[in-house]
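Shown here is one chain on its own, the form predicted on its own, set out as structure tokens.
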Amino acid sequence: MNAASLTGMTALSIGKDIKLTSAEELEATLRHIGATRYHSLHPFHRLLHGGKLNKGQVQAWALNRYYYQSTIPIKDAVVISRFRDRATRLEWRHRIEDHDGDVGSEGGIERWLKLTEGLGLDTAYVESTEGILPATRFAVEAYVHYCREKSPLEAIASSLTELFAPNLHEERISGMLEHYDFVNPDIMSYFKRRLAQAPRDAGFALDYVKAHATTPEQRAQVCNALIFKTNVLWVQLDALQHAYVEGNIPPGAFVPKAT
């Protein structure tokens, strides 16, 4: 399977003419999807990591992204509920703990709130999600709905964007620390922790789909699930670009203070 044979992909699927006949072809196609559709390629991320945004625009990104981050454990609880297999539930359960934390231990949501607080946002306002963009809410809720309504295989496959996250986290850490004087290493702790967590989670999910997608139809479902998830991530950045770079903030959404 090579890139030339994947030209029939659409915004929704890999196309009806692509037949993946092995686990190796499945993995190659998944990696092609990530290389061409992951949100690291979005213009907003280039602005964010390149120091081209002002503090208010960075606040808007962190505020909206909080809704996604705080919903991930809810999504993962939905995924767990899809499985009668105890071993799969046990493996997936640590993802909830990674984000929610545990008694006496900090989780990803707390680390994200450390970021928003460090950027000058009121924590109660962030947690209320009252100021997020409508498109952010719709995209995140669509992700939860997808994991609830699609097959368990597709629910797991939709998490495979984590294959491509470590490079993005490294770029974000270095770029934001270099370019913004209001960013320091302490408030970037979420991304540092995910450098270890994401490869572990992605490795399990990739092995799972390669083992359980045994027909061309199932392999297509896996690839289409990843395409769906890249769309969920991409459209959130589209909304941020439209609202906070192009200046089209919808009524009631967060408005940065003038700088």
Given for the second form:
Number of protein chains: 2
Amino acid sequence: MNAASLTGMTALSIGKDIKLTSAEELEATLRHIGATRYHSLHPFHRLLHGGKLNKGQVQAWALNRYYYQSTIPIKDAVVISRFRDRATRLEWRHRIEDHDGDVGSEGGIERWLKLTEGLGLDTAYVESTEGILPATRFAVEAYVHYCREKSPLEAIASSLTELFAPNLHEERISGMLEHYDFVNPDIMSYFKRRLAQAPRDAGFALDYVKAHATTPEQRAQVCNALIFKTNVLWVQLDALQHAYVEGNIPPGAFVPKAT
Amino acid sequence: MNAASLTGMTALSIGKDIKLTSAEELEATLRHIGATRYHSLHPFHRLLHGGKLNKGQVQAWALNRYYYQSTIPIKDAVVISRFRDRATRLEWRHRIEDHDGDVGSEGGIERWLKLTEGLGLDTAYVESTEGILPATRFAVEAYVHYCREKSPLEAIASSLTELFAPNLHEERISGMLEHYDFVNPDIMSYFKRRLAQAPRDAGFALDYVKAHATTPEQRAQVCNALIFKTNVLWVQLDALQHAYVEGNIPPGAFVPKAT
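Right, the form predicted on its own is done; let's see the coordinates for the form predicted together with another copy of the chain.
Below, the chain from earlier opens the complete complex, with every other chain and molecule after it.
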């Protein structure tokens, strides 16, 4: 298996002719998918991190991404619900805590609301999700349904985009702080925290799929789960670009105030 | 209730302040939603019907829309599964037959494949759905999940876009036959057949929601189900426009051959 043999990769799958015969080939293929499909490559991120967006466009990004963030603990509860094995449930449970926090301690969702508030959005409006793009909703809900309906192995594999998140978050923190006068370190605390959380989570998930995908068919399922998840992320940025960069805001969605 | 009072309509709902107190107000609101949200208003349809697309762009439309068409009988089977009432199941069942046909008689899916074949697409590739836009898949699957998870009333209400389909299909048939030399009456048979089927189906669904939504809360649910469905359709055209008109084809999706 090398990158050249993955030319049959479609929007949906790595292609029927790929036969991964070892955990090492699986990992190499997963890293290739990340290198070619992860949303760090999306033009909207280049605009966001390069200081090319106005405040309203950054607001639209944060508003829509809130729906993704606030759905993650629901998705993780679904993943937990797929495992009769107590050890896997225990391992996965801290992900819910990372996002939901606890009584008296904030979690990722509250940190995200610091970002939207810092950008000038009304928190009640953000939490209502009434103004997000329909494409955001469909993509995010597809992720929850995927974890409910596919195999437990695929549910875990769909989290593997976290392997590629830390580089993106580093770039985002430095790029946004450098380029936008309406961004400060405090409102970027979500990303700083994820720099520590994501590698631990991704490490577990990678070890899990390498150990539990024991046939070429299962290794292909794992790869296709990662492709699915890169699509979930990519679709969200396509929708933001179409609506807020190219100017095609769909009916009823958030309209930035003229500045 | 009049159109002016619907200014609180969001991307997701008719807004919290609307109180529909009769079946007539419900129908007027549904028709207002159709008049302001149905995808007949989408710029991509104006390009399609006005002869402004090239063959590759029309192929992309037909390829992606195949996924919607071929999912409709699955959606309708889900709707049927929500009703313990035999009469409603009987009434709804012909929708599956309309799309799936029968042994020896063609249905809507086969007619759609005549369209994609007539446009020069390989049928096995179309049926594989490997090249459709991820946004198409997420939107269409959202429709199936909606009918499974919401109330039976909302499942029926989400079909109400059919109220507005015949005008769109008339415009499509005449516009596409006039403007494209690669389109002929035979490959447009799907739409001609729907001119008879859709009004009958929409009439039943409209009567049903008018009779069974008996509180302002239920009437709001019916309206929101129609808004949801207009979003399912709108998102598909946004994605086509972004990918194939504005030139941002996502990884692995169908790439038209240069002509």
